[in-house]
Every structure is written in C-alpha cells, then in structure tokens.
Amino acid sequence: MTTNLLLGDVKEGAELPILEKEVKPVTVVLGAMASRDWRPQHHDYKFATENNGLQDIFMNTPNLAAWFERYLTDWTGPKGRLGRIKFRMKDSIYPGDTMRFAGKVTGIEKAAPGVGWVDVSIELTAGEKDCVACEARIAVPETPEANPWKLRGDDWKP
C-alpha cells in the first residue's frame, strides 16, 4: 500500500488494495477491551453461544470502526485524516473468519487549500458472508508539504 498518497494519485472509480486479516479470539477480545466494551458476548464463549444463541464471540462496533480506519490510513499513509464514516452491519465477524476489506473511490472534491476529500465505499466480507457496508470520507493532501491534520475551524468541514 502507498505510504504517502497525494490527491493527484487518486482517481474516481479506482479500487483500493484488498486487506485480509484472519480473526482470532484475541482480535475480538482485545478490540472489546480497548473500547471498554465489557459485554460478555465479546469475550465469553459460553455466554455468547448459550445465552445469545451465537456461534461464537463476535467483534464489536468500535473494533470494526478501528479496522475501517486502519484500512483507509494504510492506503493513504499517515497524512490521511478520516473526516467521517458510517457503516451498516449485516452479519457478525467471528474468530476463524478472515475479514476481507475491498474499497472503491466514489468521489473526489476540493476541500481546504492543499487538501482534498476522497469518498470511499468499502465492503467487508468474511468468506461468503457480506458483513458490513461502509461509506467514508478522508482528507488527502495535494502536495507532500500539505497536511490535513493541521486543518482547524472553518477549514475542517468533512
């Protein structure tokens, strides 16, 4: 993946590189812990399967949001700044699944001086399961000197 993506490198309709990640129980548990989500369905197999009728513990929403942000910033590099994200969960991600992130650029727009907005649509699948649909907007610099992280006030309007 690119380490310092510039706006001129981005074309509408372009596909982002695929990211695949095997989900282990620790992936689910540490994500829940990091977001202070102590609900037992995210760390207690017996509770998840016997009380909730699930096949296993499953990834929580903040953990999924973090994975989407990682996917986007792996693509843009450290100057990519997430402006907004929304997603709709359709199926659960369990240990043993392999998450597959596939994105596509759906729009490009000028933002503040030296910075542009890139709109991206992302599908997260696991095997045959269509798990999460995501729409995101990320700020990308036009030049190596520009930095979306320095935008403040009226210049930051995702």
The other form holds:
Amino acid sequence: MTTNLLLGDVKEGAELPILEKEVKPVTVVLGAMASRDWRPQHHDYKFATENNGLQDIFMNTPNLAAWFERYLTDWTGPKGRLGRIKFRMKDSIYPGDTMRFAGKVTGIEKAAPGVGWVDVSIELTAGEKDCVACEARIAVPETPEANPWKLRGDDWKP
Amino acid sequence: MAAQSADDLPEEVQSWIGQERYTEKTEFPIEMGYVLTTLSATQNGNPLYWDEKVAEELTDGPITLPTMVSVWFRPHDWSPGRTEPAVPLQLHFDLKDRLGLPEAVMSDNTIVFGEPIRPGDELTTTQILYSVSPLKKTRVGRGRFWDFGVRIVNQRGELCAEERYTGFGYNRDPEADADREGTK
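May I ask for the structure of the form predicted together with the partner chain now, the form predicted on its own having been displayed?
Every component of the complex follows; first up is the chain already shown.
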C-alpha cells in the first residue's frame, strides 16, 4: 500500500520535510555513471583538482536533477507527476559535503479535472554553501481515484 | 522568448540562431538498467519504478524517471569506428570552439516534461540555439552566455520533453585564478 499526497492536503507556504544526505565519492561516481556522464571531473580526482582547479570530483547536474525528483516524490508519493523543473547551479557539491534539501510550497493551481499543480521552491545547500536553487511544478491528485499520469494532450500543460 | 543576441558574433554562429541542428536518434532503445542504477544512486524507493503492479496501475506499465530525459541522448564513451570523442549537446561545444572560449559552465537548466518515456522507446533529439550574449566579465573569466534548447520526441512523434540550457563560455581570468588559489 502506498500513500499519495492529495491536493487538499497542500497549503501554500507549507514546508516539505528536510532531506539530508552525506556525499561520498561513490555518490558522485555512481550518479555520474547512472546518468551516462563520462566527463572526468566526476570520477577523476587528479583531473578535477589539477586540470579544473577544484577541490575534488563533484556531483553532476543530471544526477542532481534525479535527487530533486526523488525529494519531490518522497513527499507526493508515486502519483506525483513532475511537470517542470528549473535549477540554477551556484556552487559545487563534493565528497564530504552533506546535501540538505529544503522545499516550500509557493503556489497551487488547478491543472485538469481531478488534478492540481503544486509549485515548489527547493534550496539545496551543503553546510554554509548555497549550491542549487530549484523551482519545480508537480501534479498531484485531488481525490484518491484521480491519477495525474493519465493526463494526455491538452490536459497536460505544465 | 529568446534574449537578444550580440551583434559582433562570427557570421557562422549568427546563422545558427533559430536553426534546428543535430537532429539525431538515441544510440540504443530505452531500457530499465540505467533507471535502476539512477534509483540506487539517489536512494529513491518510489514504488512506481520498483513495483510492476504499481507501474501497471498508474502508468499502464513501466516508465523511466522524467528527470532522466537527458541520459538517453548522451553518447557512448567509445564506439567502433569513431575517431573523435562524441560529446552530448554538440551545439554547446561548437560554440566554445567557434567563439574561442575554451572553458564553459552551465548555469541554468529548465526541463518541461511531456509524454512519459518507456522502455523500448526510440527518441529523436534536436538542438536549437536561441541567443548568444555580448562579451561579459564574470568572476571566473571573460566570455559569453548562450541560451539553447533540446527537443525530445518519441517514435510516435509525441513530445517527451523540452530542455533549455544557459551556458557561459569563457577564457579563464589569471587574476581571478590567483585570488582563488591564494597566490595573489
């Protein structure tokens, strides 16, 4: 049995549960390989430090997108359907950092019969570093029977 | 709406603005192996991807994570007969090359999701350049911002996603490097 967030449970200004994860070298390398990102700055310490002048290998953007998706669907449950995501990279995340995802509901809007949009702003920080700003729009059901994944064509306008 | 471009661009780069380039198919049919690896990498227990019954009920069968859309058009690191390393987002690398800006970072990325991508799908991507800024000086160096996008459709022509990127190509600023390294 899985639990799904319903639109009526969401209030503008509400905060999502915090997610914290320690980053290890394998977090960076596994994420880069999963996203087919073979660039050396995500697995080669010597390249990252000597060629790029960075302190270590660092998390790649496509994998961070997957972390944002995980953060959102942890909250909504599997019926949460991502419509749009925007992120701005501000600082790098390295092994030894602890990622901290903190989200807040910034808007609620009708999407289609039985489904609503929830706009969420997420800050990804690591210690004192402000690393990524993310704005996401995710569809959630209004009733237990509704299912955003069934929307097609003109009913799906994120 | 595309930002206004600089008027001092090389003619070739100017001609790219607004044109569809690098229309290409994914190198392999979409499969779930990378999905499971991504779920593992992000410790994501969403039953939509782990439980066939949930996938059948919600999405009429398995789908891939929406945010994985760019994964499917990254080239293999090596393949037979290739003499030059293939790079994703070739347009971005073309801009670095033609504008003489060897370093680059991506600052903004927006993805709008459409039809879910399913195992077995074959995707086609098209890259399009929207704008290139005048030369600007930032804390990492002097260069230009460019705004470009990628449109992804499946084998039925259904729009799966549109990605929009802002990149900054630049020449490193030796003074800024010295500041960062504490040698100044």
